[in-house]
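A single chain comes next, written as structure tokens; it is the form predicted on its own.
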Amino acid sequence: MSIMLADLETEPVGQQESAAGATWYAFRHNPMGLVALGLMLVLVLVGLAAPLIVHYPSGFTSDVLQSPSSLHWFGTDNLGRDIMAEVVWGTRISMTVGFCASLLAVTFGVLIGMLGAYFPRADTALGMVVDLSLSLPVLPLMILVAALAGPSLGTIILVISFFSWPEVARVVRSQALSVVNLPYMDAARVLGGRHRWILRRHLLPAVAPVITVTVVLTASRAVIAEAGLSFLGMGDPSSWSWGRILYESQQSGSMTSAWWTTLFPSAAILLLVVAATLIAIAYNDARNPRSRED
């Protein structure tokens, strides 16, 4: 029986590795996907190398509300701080929030989605929890929780992840339901495979492509949510993010008179969202065998 279990384990894995190789090959030959991936990598590198690019924006200078020039490429704000420095350092915080919040949301959502699809008795209760969570007014509740917990980076990450996992769970459950009744899953159960082993070795790899897309999209939505909360004054006042730049511009009254104070952080948010969306589209096309044949 151990030999049969080993054969059962390696066959789906080998097929999945072959499919993954074909998907990566198709993705590499999609210019749209490569450009979007390059833009995403640039944003990640900017966030990681922020201390090497510009100094941390703090204090104030006499160059108040200067328009973009050779001295200040993105202009300055109402206190004379360089907006390029704010955007660069804001990239680090915004990407950190997006990554951490999406990691927590995807981890919990994948767990709930897989358990609901694999255990029919638990599916009804878990489905009710997911549906109830999706029906809640997310933005008002996020504002309420962030206000009660106090503005901090950790609070923002936990709040965003808490309200992001239900959508992940629904997508993963939908994909897992098409896998749990396949012959190799039934064979694994008949041969005495433990539930944990089946979930980890068979069901999780089967939904992995959906998880890949979900991570990218959830991270971009988390960045938008963080920007919205920070713009409303619920962000961490001790660190720069794209949302805080917009908040500072709105509070100082320069949002309408100094266009550069809102243009560049808004462009950074737009760039991230567009890049994440194009990566997801290109990845889905690469996974489609018909698209690879075309």
Partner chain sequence: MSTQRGAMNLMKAQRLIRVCVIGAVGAVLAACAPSAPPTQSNAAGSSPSDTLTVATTTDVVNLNPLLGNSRTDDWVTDLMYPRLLTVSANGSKEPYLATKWGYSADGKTGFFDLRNDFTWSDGQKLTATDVAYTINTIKTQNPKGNVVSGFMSNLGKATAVSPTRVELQLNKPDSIVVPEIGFWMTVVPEHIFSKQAKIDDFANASDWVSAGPYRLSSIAKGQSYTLDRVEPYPMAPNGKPTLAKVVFKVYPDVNTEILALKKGDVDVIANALPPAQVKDLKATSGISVAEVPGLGFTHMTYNMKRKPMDNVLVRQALAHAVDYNSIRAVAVQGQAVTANNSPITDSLKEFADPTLKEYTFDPQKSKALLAQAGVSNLKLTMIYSLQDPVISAWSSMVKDSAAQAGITIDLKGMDRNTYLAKTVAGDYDIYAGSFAIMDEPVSNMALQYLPDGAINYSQVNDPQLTSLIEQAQSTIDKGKQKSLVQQAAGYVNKNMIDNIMYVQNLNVAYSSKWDGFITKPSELLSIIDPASLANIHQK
The other form holds:
Amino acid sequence: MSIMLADLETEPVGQQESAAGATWYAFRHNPMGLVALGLMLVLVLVGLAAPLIVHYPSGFTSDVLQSPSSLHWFGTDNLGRDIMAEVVWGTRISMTVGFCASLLAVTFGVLIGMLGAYFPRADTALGMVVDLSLSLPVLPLMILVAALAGPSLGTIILVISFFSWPEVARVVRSQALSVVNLPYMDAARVLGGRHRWILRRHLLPAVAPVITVTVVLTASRAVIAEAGLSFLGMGDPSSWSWGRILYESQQSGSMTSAWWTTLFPSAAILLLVVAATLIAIAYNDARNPRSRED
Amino acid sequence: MSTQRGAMNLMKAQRLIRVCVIGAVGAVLAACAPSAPPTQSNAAGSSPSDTLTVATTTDVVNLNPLLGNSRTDDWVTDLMYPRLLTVSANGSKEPYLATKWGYSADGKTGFFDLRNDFTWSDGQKLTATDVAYTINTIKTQNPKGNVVSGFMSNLGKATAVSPTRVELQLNKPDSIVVPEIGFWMTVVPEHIFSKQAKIDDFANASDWVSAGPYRLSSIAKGQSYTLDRVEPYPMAPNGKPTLAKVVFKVYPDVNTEILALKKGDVDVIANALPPAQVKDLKATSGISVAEVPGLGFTHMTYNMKRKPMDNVLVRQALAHAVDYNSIRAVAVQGQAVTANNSPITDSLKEFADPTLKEYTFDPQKSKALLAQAGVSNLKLTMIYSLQDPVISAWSSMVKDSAAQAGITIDLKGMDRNTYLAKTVAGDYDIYAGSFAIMDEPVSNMALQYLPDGAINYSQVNDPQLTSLIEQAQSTIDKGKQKSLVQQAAGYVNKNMIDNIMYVQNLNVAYSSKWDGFITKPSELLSIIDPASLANIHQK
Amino acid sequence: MPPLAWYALRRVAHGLVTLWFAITITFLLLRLLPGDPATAIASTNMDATMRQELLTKYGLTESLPIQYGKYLVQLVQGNLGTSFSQSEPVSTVLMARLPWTLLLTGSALVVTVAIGIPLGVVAATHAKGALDRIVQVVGVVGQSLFVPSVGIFLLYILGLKLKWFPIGGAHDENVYGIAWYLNVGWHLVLPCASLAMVSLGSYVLILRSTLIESLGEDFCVLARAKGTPERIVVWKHGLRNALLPTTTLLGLQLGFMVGGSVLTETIYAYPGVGRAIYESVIRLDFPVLQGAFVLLAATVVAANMITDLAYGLLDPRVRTA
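So that was the form predicted on its own. Now I'd like the form predicted together with the partner chain, please.
First the chain shown before, then all remaining chains and molecules of the complex.
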């Protein structure tokens, strides 16, 4: 799934400020991107407005594993809790995990990537660390760390971001590399700009578009990673993420006999990740003048 | 520009080959796996009608029966290494390899009289020396995870006084050592196991020798374990176990396991079914569900070393803030019976005290008791293992019902290792867990309520209770023992030293084409005990 | 030194550094995170002295640098240690599992590439058309699927209802010879399909966009101008250039994929090493965990090294690169 990020490498470097308007214009005229953006906004809204939509899923009822009905649109789980409530509140937790993990990973990845591109001396070492990290078996390592550190939302967020930053760093680095040798960067250096100032004022804006897309994609991958960890029992047992709904379904053996316990949370994950990916694709298409002409 | 691109692309072309190499290496390695032995003559004779496939969710960890590990280990090794005693449906001990057992008049010597018709599959007779060897090895080496050594504190030494009699020399009278060794210990062949200096290092991973109805013939790690029939087996009809092969297959995910049973890929699901699936499987044609009586119980303990749980009123308040009926009805789907908050449950009919009653779910009374104790804003943490799906399911119910009595319970579900570490360290306010098999009331109470008991999770140190249990331990008089046990159980109930919530009856599923299973209590024996598997047949 | 030898040496050195990195990371993770291996092997009746004995036996009482040094020395001797819970050498435990993981991920990669290329070409040559949209949607949905849910769905429909495929496992018992290979293949179909579905989606998407770009490059325009048929332009010029960067990414992510099969192995009861890692985490079987990570890393490194060396042998330009 992380391959999508690589799409960004081949992007030409434009003049950001003037390009932004054109990008937005092109994006608005891509129905796929707009639909995806709308979908994402709906999901964000659902997450934010969860308390207004349904009560927090807690307690139990004797209506165990009821199939979807007018009373319970998404059916009930093995303790008779309403699955729709779980999915709605799960939107909030899953998206929070995705967003936080992505933010951490991107912050770190951007920092490493920019430093690597800007300081050629550090680049070899940093590039090596990034390449090496990419060759590690990530999911088993996540399982290991999550198990040893104890399951909680904080752990999950840290673990996912800890193993996601190398990908970001690699993409940011290659984008930044194409910028550092451009005339205006040289000019900034010749004029005696301090490194921090150059990094912040010139390099960061140049990689900003890449970062935008990276945040969205890393977040959606973090949601899948969270679901995977939760499914294996490494999630936070006291907050409702989509992964936890699937975990409870799996533990109670209901995945096929009560299909609704699996279908709805899986569909929610699918929707979110599809929306995020389509936004990224549409954004890329919009930014790339060549594909815009087609 | 273009030549540079060409060179770079060339570099990258390697990756394509790389992908193919990985695929090829995988295919070659898998093909080289020692899984395709030459066709054996007896393989042709085995048809599906005399092969039983048993599904389990846990993989075999270790095939040395003296080391304790996964439940599947026990199921497999039990088919090869006999126990001295077994347990009947009502919880009482019955003969297996031993025909008689007991103590000398002064209580300082225990004994087992053995059958003389058991033979190891390599032709050696199974005699009292094997039994004595096994007992002494456990006593001297204390193998990791072995539960029997915990019962051996008063044991001196075991001696084979004749080929069919073993005598246990005791330092002082101890009523639990004979029945507990009899039930928990599997007898291993001395002529094989004694070659190992350190029993902990022995994996018993090949060339198995069996005195049971079946013997391991091949294993595919992580996947399947195949056992072949052994003849003669004295407890099978005409000495011939009814199955040619028993195959254990590992399905880590219970959902896949259920699909495999429905399809007919497996014949039996050996692990207890998730409560929520019992109804569905009962309604599925071609599948039968057997109820296996529970021998253990599920409980919560309140850490009595911590304030304010050292106050009996607080513990009683907590006990009144649990909705026992709903937990049994919803989380366990009605497949559980009350334990009357007594450590001696109805599973042990001859010892249980019918006059003990369960605490009512009464948040008002709970509040009143807390007020009386002068405790307000009670906030406690509860630990439980996430690997236990039933407790994970009802933990939130305990939290909600306690909230009604104004008690805040913070749930700390954790993976098994952290849970064990916290448990051993006594680092919890409330502990929730299950005790799998309770076969001897006295020894179980000793483990749970003596100050240095191995599973004293209440952290109790109550002289009166200690004295009752110690008296029961040192008497071998049945009547006296029963009265002492009942007094102790009553004391635990009244002072809420241990909140024993229910006895769960387990359900296992099997294909309806099979018949003749013998059901024994507990998940350990269940319907795949050697006695059962040596006698089942297709309809 | 001849360039080829120098090249080979550099590749081997790079591989060894990668391996050392993976070993060190896992070693540190296992020691520095909370969790005590003695807890996992200790039964409830174990007292403090016995715990201490066990810790000493497995060398867990010594200082970290000494443990690390001893571990490296052992590794160099090819000794991965002995499993805490299984009383068997770690290499025995893992070598029974590793081939299945390699077979599963290897075949999933091959399927990904074999199906991904035609799909990517179709999408790129019909850019912005209906076919392109369909392929894009399929690709996006594929990479967004949650493997266990898809797995159980496939098992339910194709396994239970239609009875086309077996439910779980890598092969049946009592099957020998040619039939055994067929049996293995038959069991492989569903897990391989689920794993491939996820990687296929992203592979197609990236191949599509690179190919679109490459078809607009000068050399393709030139080829068209010279009157080369469009088929040849796409398959020979465009694809060859687009294929390389995309496959690079697959190669880079070998570790990710080999490790990522845990969920697939769980649902399909496939006896791979990912599942063994998961079980070892639950039992805190440190030696097996360490060994598994070393082995996975070594597999990736070895595969990369072999291909690099083979390539260097065939193409002199690479050696100097």
